[in-house]
Structures are given as structure tokens and as C-alpha cells.
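Okay, so here's just one chain, in C-alpha cells, the form predicted alone.
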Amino acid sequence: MSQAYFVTGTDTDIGKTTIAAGLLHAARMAGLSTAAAKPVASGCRLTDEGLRNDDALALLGECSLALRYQEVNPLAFEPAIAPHLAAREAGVLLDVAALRGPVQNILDKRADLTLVEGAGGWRVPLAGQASLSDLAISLRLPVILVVGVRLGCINQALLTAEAIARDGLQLAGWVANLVDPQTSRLEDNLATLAERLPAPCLGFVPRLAKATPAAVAAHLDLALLDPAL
């Protein structure tokens, strides 16, 4: 068994990495092998080993396969700005061709569960008129959508789901991640999302005192993603 998914979100800073790490942790606890890729990341910090991204490090920490950091995050940029702008400042051509090879290398390792995490939302720009969604399209990866639950999330989630379907990809599942604990009519919002999104809800993750992969995994159900998992 080898399953791979592209993880996207309804916006930036809505917990894609938190959820992805939780899914990987749940898989590891079920005895499955895991791998991950964060093909491009901005907002990296300079260390003795080079540029490092906290999200990529979190994913690497939940990979059961022996992967090097550069395999998980091949393109790292220091400025905390949109990746295509950071790449342009660094003189790097950020296109699908630059990302596809490193991600395919991870996919070829054929872990039981492989997650490829995007940056921001579905239409994050690359060079020219390309978007990061074109990477998922080129690899034909089914998509897991992280919905940052707050005011306006229903519209964002439905528009993202429509774009994924229009691009010819399967929405394999979605996760509700509570971003704003003061969200009004929370249960009604969740019910509306469940009624309208064409995929199973893999779980609702509340605000956690410590959102460790183990704590997040307790709120997720991998079997709803794929019975084989």
C-alpha cells in the first residue's frame, strides 16, 4: 500500500502543517511508514546547517523514512513573504519543473502515507502564470483541505473545493481546524461545511494548549481518508 496526498488550506496560517504532522503521526502510530515534502518554503531561518523552515522540520520529525532535510524542503528562502517573490529576490526560477523532481523523489520511496504540503492556499503563485496547484495537478495527487475555522471559512472552503474539482483532482478529505475559538455558531458552520464539501471530514481539531502531532492525531480519523490506512 502506498498513498500520497497534497495538503492545501483555505488560507495561509490556518494550520496546514499542524494537521499534516498530526496525520503523519496517526499513521506512524498505526504502524505505517511515512514520508513528507514541503517543496518550497519562505520565512526560513539561517542555521549552521543552512536555511531551515519550522514547518518542514515538523514534517520531517514525523517521517519514519530516513530523509534528509534537503529532500523534504528543497527550496528554502529566508524572507517571510510569498514564495514566488522570495524566489525572485534570490534569483531562483520557481516553476513546476523545479519542484516536481524533488517531490517525485519522495513519492518514489513509496511510504505507506506520503504528504506533500503546499504553501498558503490553492492558488499561491509560482513564476509566470503558474500556481502551486499546478504541481499537484502534474503529479495527479488527491487533495486534503485544511479549513481554518473562523468567520468566512465556508465561502473560502467551498471556493477552494470548486477550484480543486475544476483542476480535475479529487478532494479526498478535509479537516476543520479551529483558528478562532470565538467563532459564532460553530456547530452550524461545521454542519454546513459537512453538507456542502464533497469529501469526508477527517476530524475537528479544537484549540489545543499544545498542538503536538500526538495531540492533533487524537482528533483525526485516517480510516475516513482511505480504509486501507
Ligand SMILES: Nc1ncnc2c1ncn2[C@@H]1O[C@H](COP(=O)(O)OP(=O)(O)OP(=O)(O)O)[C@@H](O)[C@H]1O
Given for the second form:
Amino acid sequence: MSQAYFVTGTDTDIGKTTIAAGLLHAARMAGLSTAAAKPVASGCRLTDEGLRNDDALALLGECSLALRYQEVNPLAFEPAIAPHLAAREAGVLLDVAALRGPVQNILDKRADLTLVEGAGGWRVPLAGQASLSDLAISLRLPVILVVGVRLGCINQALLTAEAIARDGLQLAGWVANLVDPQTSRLEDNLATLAERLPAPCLGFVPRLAKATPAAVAAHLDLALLDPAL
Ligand SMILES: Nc1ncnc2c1ncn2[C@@H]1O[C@H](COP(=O)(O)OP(=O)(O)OP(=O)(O)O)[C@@H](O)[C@H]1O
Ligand SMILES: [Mg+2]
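Switching from the form predicted alone: structure of the form predicted in complex with this ligand?
Starting with the chain above, the whole complex follows.
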């Protein structure tokens, strides 16, 4: 068995990496092999080994396959700005062609579960008129949507789901990740999301004191994504 998904979110900084690491952890605990990619990352630290990004390192930490950093995160930029701007400043052409090969190499390893984390939300720009969503389209990956639960997230989630459908991709599942614990009418908001999003909810992740992959995994149900998982 080999399943791969593109992980997107309703916004930047709402828990894509946290949830992806939790899903990979759940898979590993179930005895499945795991792999991941963060094809483009801005906001990287310069280390002795080169640029390093916390998302890519977190995902790498939940990969059972032995992957090198560069395989997981081929394009890394130092400033924490929109990837297409960071690439432009670095003189790098950030297009689908630059990202597709490295991600395909990871997919070709055929781990039981492979997750590809985007950057920001669904329509984050690449060079020209392209978007990171074009990478998911090009690879025909089903999508997992992380909804950062707070006031305003229903609109963001539904627009994202519409865009995914319009792009001809399957929304395979979504996760409610509590960003704002003060969200009023939380249960009603979650019910509305469940009624309107055309995919199973893989779990509700509360605001955790420490959002480790193991703590997050306890709130997720991989089998709802695919009974084979
Ligand atoms: N359920 C949670 N409980 C506690 N902290 C959380 C939870 N979800 C996410 N966080 C924290 O919120 C921050 C943002 O999460 P994360 O890095 O996963 O977001 P992201 O959507 O991947 O961001 P980016 O757009 O930069 O890739 C992190 O510090 C993470 O530890
Ligand atoms: Mg992230």
C-alpha cells in the first residue's frame, strides 16, 4: 500500500506541520512506513550544513524512511516571507518544474504514507501566474485540509475546499485544529464545518500544552482517511 496526500491549510501558521507530523506519527505507530516533503520553505536558519527549516525538520523526524534533508526540502530560503518573493530575491525560478522532480523522487519511494506540506494556504504564488496548488495538480495528489479553528475559519475553509474541487482534486479529509481556544460557539462552528466540507473530519485537535506529534496523533483517526491506513 502506498498513499500520498498534499497537506494544505486555511492560512499560514495554523498547524499544517503540527497536524502532518501527527498523522505521520499515527501511521508509524500503526507499523506503516512514512515519508514527507516540504518542497519549498521560506524562513530558514543558516547552519553549518546549509539552510534548515523547522517544518522540514519536524516532518523529517516523523519519516521512517531514511531521507536526506535536501530530499525533503529541496528549495530553502532564509527570509520568512512569501516563497515567491524569497525565491525572486535569491535569483531562483520557483515554478512547478523546480518542485515536481524532487517531490516525485520522494513519492517513488512508495512509503505507506507520504505527506507533502505546502506553504501558507492553497493559492500561494509561485513564479509568474502559477501557484503551489499547481504542484498538487501536477502530481494529482488528494488533499488534506487543516482548518485553523478561529472566528472566520468557516469562510476560509469553504473557499479552500471550493478551489480544490475546481482544480479537479479530491479533498480526502480535513482536520480541525484549535488555533483560538476562545472561539465562541465552538461546537456550532465545528458542526457547520462538518456539514459543509465534502470530506471526512480526521479529528479535532485541541490547544495542547505541547503539540508533540504523539500528543496530536492521539486526536487523529487515520482510518477515516483511508480504511487501508
Ligand atoms: N493544537 C495545537 N496546540 C498547541 N500548539 C499548536 C497547535 N497547533 C499548532 N500549534 C503551534 O502553532 C504554531 C504554528 O503551527 P504550524 O507550524 O504547525 O503551522 P503551519 O500552518 O505549518 O505554519 P506555516 O504556514 O509556517 O507552515 C507552532 O508553534 C505549533 O507548535
Ligand atoms: Mg508548516
